[in-house]
Amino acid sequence: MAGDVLATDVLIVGGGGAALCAALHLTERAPALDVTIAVKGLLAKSGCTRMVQGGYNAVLNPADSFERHFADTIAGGAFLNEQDLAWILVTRAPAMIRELESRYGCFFDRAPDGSIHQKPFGGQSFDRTVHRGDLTGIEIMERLRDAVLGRRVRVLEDHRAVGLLRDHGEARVCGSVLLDMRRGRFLVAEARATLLATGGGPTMYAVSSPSREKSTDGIAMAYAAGAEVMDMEMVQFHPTGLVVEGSELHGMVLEEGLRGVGGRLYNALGERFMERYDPARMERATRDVVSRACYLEAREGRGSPLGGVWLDLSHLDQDEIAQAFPGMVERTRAAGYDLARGRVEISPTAHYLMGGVRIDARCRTTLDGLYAAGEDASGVQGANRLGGNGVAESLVFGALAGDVIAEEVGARPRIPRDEREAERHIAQASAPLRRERGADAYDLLDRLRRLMWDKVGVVRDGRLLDEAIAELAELTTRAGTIGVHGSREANVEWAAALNLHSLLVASTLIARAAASRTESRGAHYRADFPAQDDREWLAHVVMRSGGDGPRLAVRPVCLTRMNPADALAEADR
């Protein structure tokens, strides 16, 4: 089936915070450009930015500083961050807050003196998380959506990308093949610049929190096209995922502010177990530390009946909890809990990918014509992301990508694409429809999620990782035999098969990178290598597609502003 052809100047793949900020900055700086957004769901209604509960980290108080925010981010990321990218994040985050309020009409909670209220999150040395109650993402995305709809931007909803287009020399990206999921028709989108802002989303785990349409499409497509990916072993597990077995709420995050205001964690013995893992910071330790503690308590037999632990806020003022966290109170009530008065069963949940497509300080990937921003990209958050830094990264780097593309695309002529590549993408994506009988996409998705949770999850070891790599290869082969039923139009089984394809690519990259990193750092914990090894592993695992699988390389982290020895000396003063 041939696809229709669309010629645009800039193609933005994704419809979350990074994508919308990129579109707004692009059209502000270069209003004559033809800009197209292709979003897998509905503009600003799907995706993960809208789901943000806690907030956005920014230095706004004179008693705070860029240096403190940067030091927190680097320490939280276990020094795996690309420091120039992290510096961009902390220095541009305050201006973006002002832009959100003054230009797009966002309104954030206020302190009694009228200043923007900032609340505490884990791993912070200063309370710097800007928020709108506990539904910050909705406030941001509704305002950004209104602004984008007021600009000259083509919006293609329910359009997913199935492969990137390159020129005949495979050196430059020049668009993407899109699939209109409502009509089951392909669209070949030719572009002078392409931005990946699909939002990552580690939904390959049995317990996960991202929106359900997320399937690491951007990372999988970039890798297949030859771009470098980096730090894929760094998967963040948020410690407080709601436990509601058999429900879509299972794994949904209870926001970090609940620990920030004094929420306590208990095991089945009634012990406040964080005393064993981080007695100084307790529940306000970083997400990697708290998640691992929760997981180990359950694994060692001190967990709840469903394999979790308990979050308890009943010692705090009930009215204040209800007023500060109305969304969390409502969410837990729907699951049969009373957040303000009783304990809530929680578990670590796969939440965020720190790894992704390698970018430079201008959001450029290693492929000409291809840019990435937000969770599709790597390097900003290092080995562990602090709460409140995720949405800040998406908006700051989305805006930066828009500015950069506006500057660069004018000098980038439109070049012919390799037409055979579009045909290959269309044939591959359509293959499941042509099989009357074949493997079941849902069964394989379930197998993948159990495999990743059991063998590439919160605690890893070499034997399990080797087993996982072998099983992923077998699953990938089986996925090539999937058959789906029904017509091309609005076929959710077909969508599941396409999601599985992307998730298998990303899962294999995660497992391969995790097997190669023989130490523990941030979110990557190896039971057989429990110590952090700065002498050997202050380095990125970088991968690029090869003939028979990923080609791995190890590259030192660029310590341009801070090194671990300096941080240790500062802490001892």
Ligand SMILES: Cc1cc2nc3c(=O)[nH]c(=O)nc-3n(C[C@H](O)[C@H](O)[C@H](O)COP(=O)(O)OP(=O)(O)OC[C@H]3O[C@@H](n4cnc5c(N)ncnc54)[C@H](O)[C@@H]3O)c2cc1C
Given for the second form:
Amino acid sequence: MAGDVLATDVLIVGGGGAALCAALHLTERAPALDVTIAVKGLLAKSGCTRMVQGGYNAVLNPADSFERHFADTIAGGAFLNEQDLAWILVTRAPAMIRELESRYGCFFDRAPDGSIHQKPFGGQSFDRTVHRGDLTGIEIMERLRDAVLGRRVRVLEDHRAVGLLRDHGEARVCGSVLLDMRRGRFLVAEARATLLATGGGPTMYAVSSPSREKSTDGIAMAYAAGAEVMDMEMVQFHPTGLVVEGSELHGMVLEEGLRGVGGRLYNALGERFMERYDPARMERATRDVVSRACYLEAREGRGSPLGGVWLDLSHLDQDEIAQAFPGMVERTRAAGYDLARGRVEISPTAHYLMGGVRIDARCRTTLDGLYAAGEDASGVQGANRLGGNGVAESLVFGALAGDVIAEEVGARPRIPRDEREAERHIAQASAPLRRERGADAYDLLDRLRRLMWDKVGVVRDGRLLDEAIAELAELTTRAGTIGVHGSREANVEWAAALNLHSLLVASTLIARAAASRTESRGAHYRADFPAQDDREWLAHVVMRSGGDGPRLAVRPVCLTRMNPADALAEADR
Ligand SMILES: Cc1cc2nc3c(=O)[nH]c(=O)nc-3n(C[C@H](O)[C@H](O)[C@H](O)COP(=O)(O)OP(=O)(O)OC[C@H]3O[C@@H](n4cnc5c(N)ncnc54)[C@H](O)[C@@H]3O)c2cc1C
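Can you give me the structure for the form predicted together with the ligand, which would complement the form predicted alone we have just seen?
Below is the entire complex, every chain and molecule, led by the chain shown above.
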């Protein structure tokens, strides 16, 4: 089936925070450009920016500083951050908050003196998280959406990208094949510049928190087109995912601010077990440390009946909790808990990908014409993202990508694409529809999620990773035989098969990178290599596709501003 063709100047793939900020900056800087947003779900209503509960980190208080925010980010990221990218994040985050309020009409919570209220989050040396109650993402996305709809931007909702288009030399990206999921029709979108902003999303784990439509599509497409990906082993598990067996709420994040205000974690013996893992910071330790502690308590038999532990806020002022966290109180009530008065059963939940497509300081990937921003990109957060730095990254780098593309696209002539590539993408995406009696997509998705949780999860080791790599290869072969039922229109089983395809690509990259990193760092914990090894591993695992699987390279981190020795000296002073 051939697709209709759409020619646009800039194609933005995704409809979350990074995509919308890119569109706003792009249309501001270069209003004459033809800009298209293609989004798998609904504009601003799909993706995780809307789900942001806790808030956005920015230096706003004179007693805080860029250097402190930077040092917190690098320490949290266990020195794996690309420091020039992290510096862009911290130095541009405050201006973006002002832009959100003054240009788009967002309104954040105030302190009694009228200044923007900033709350504590894990791993921060200063309370710098800007928020709107505990539903910050809704405030941001509603306003950004209103602003984008006021601009000259073509919005294609329920259009998922299924593959990137390249020129005949396979060196330059010139758009993407889109699937209009409502009508089941393909659209070939030719573009002079393409921005990936599909928001990563580690939904290949049995317990996960991102929006359900996300399935690492951007990373899988970029990898398939030959772009470099980096730090894929760095998957963040948020420590406090709600445990509600058999429910869609299972894995839903209870925000970090609950630990920030003094929430305590207990095991089945009634012990405040963080004393064993991080006695200085206790529950306010970084996510990697707290997640591992929760996981190990449960694995060593001190967990709840459903394999979690308990979060307890009952020693705090109940009215204050209800007022500060209305969203959390309401959502936990839906699962039968009383957050302010009783214990809530929680488990680590796969939350965020620090790894992704490799970018430079102008959001350019290693492929000409292809840009990436937000959770699709890598390098900003290192081995572990601090709470509040994720949405800041998406908005700051989305805006930056918009500015850069506006500047660069003028110099890019439209180049002829390789026609056969679109046909290949369409044939591959349509294949499950032609096999009525093939393997079951949902069954394979379940197997993938179990496998990743058990063998490539919070605690890893070489033997399990090798087993996982072999099982992933087998699952990938099986996925090539999937058959889906029904028609082309709004076919959710077909969507599941396409999701599985991307998730298998990203899962294989995660497992391969995790197997190669023989140390523990940030979110990547190897039981067989429990120590951090700065001599060998102050380095990224970079991968690109080769003939028979990923080609791996290990490249040193660019320590342009701070190195671990400076940090130690500073701590001793
Ligand atoms: C429950 C939850 C709470 C969070 N709370 C916080 C917080 O308090 N503070 C913080 O800093 N971070 C938080 N995060 C992380 C933060 O939400 C993300 O880092 C950030 O919002 C990602 O933004 P993005 O624009 O890259 O992607 P998203 O906002 O996730 O948007 C991705 C978009 O791409 C679309 N898409 C996906 N695949 C395709 C495709 N193939 N074709 C077309 N479109 C596609 C999606 O539909 C969606 O519109 C939270 C995450 C979750 C899950």
